[in-house]
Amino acid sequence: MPQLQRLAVNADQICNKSINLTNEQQHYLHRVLRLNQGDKFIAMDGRGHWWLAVLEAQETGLIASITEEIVVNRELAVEVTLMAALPKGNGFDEVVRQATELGVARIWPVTSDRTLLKPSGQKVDRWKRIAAEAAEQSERQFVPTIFEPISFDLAVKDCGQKHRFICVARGDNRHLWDCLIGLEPPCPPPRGELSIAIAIGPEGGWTDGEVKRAIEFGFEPVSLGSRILRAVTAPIVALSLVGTAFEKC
């Protein structure tokens, strides 16, 4: 199949193979990318669905009308959660777009003791067309779950993924290859059989005090090796690691 253009959808805009877009969408498709009428682009709806679609004109607009669906698996072989706290400016939109290329499943954005940002429900809004956007271009097959920004300790004690991790910038824990390594699910194995959470600090990092909650629920201290990264590096860092201990599965 020769490379085409994607676009994610909502489930709720599919009704009898035909794709109602939005008029963003119809702006997007027409005069961004310049299709027109008969030409082919994928739809994905960021559950694990990809369709062929295809441009038709009306009256009212452009509609897209599916012929058939893509079987793909771009995914990787664990669900993980990245609950991250919130850097200072602008730097959480670039946390979801990277997270998103590399595989996460949701993003929990989350304020700590030293957080500065108290973002609004804007800025939410924002972080999830990123993520779709991101989705779009890396050709998941999953957008993830961008939730409400939650305190970090609601956080901790709601985490429901079985392995739990939490970076910690110094102290003598082990690193976080050595733990994921330590992980073997079946190959493939269904999505969801493993599930990874990982929390990542702000800048200054976790106080003390959180490290030691983070433990009485179940998260390991773990470190992402002898330098000290930048809020936006350090999920980065992570789920690169994750991807290489996974991908192949």
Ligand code: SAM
The other form holds:
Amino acid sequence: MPQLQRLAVNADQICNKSINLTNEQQHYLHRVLRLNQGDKFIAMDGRGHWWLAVLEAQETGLIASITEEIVVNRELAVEVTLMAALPKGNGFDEVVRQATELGVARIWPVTSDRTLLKPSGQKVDRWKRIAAEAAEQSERQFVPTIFEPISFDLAVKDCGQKHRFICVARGDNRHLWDCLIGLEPPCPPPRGELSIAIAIGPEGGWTDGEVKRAIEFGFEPVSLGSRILRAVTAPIVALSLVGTAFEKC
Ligand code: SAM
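Okay, that was the form predicted on its own. Show me the form predicted together with S-adenosylmethionine next.
Complete assembly follows, chain above in first position.
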């Protein structure tokens, strides 16, 4: 298949093998990507489906017809939830973008005792858009779910992932890599069978109380190495380790 442009669509835009394109999507396909009637592109619903679509002009504007479903497998064999304390400024934008590229399934922004930023609702919409763009760019089938921010204490209680790790910058903890390779999943694990949560703290680090509560709820404190990483770098290192441990299994 030739290299085609990709467009994220909502499943409810699809009816009888036609995609009802929004004005914004028509503008993007026609004015930005310079696609015209008869041109093909890939539509992805962010929930695992890709379709080959062809543009058609109608009186009301452009629509797209689906010609076939495309089967791809670009997802990690493990479902990873990143629980990350919000860094200051717009630092979380890059965390969302890069974590999506690295295959994260869910991103859970959390506020912690030392979080400086109190997020607005608009921020969450912005992170969802960034995740959709990054999923398109990295040719993923799934757009990660971005949860509403909640306190870290509530998030650890609600965490349903089987394996849970809290990254702690100092101390004599096992390296995350040693924990991951010790999980020994069936290779490849059936989708959803192996789920991992990784928690990353804010610039000032977790408080002792937060680490203690996380341990009470089944999180293992882990190291990402001897150097202290920035709050925006640590998630990328952790997810790279997960990708390396499970991508090729
Ligand atoms: N101010 C903290 C300190 O001096 O200990 C460092 C916080 S660090 C900038 C932000 C977060 O990144 C930490 O809470 C931790 O989750 C993660 N992190 C950074 N470096 C790490 C490392 N070497 N091992 C494990 N986690 C790390």
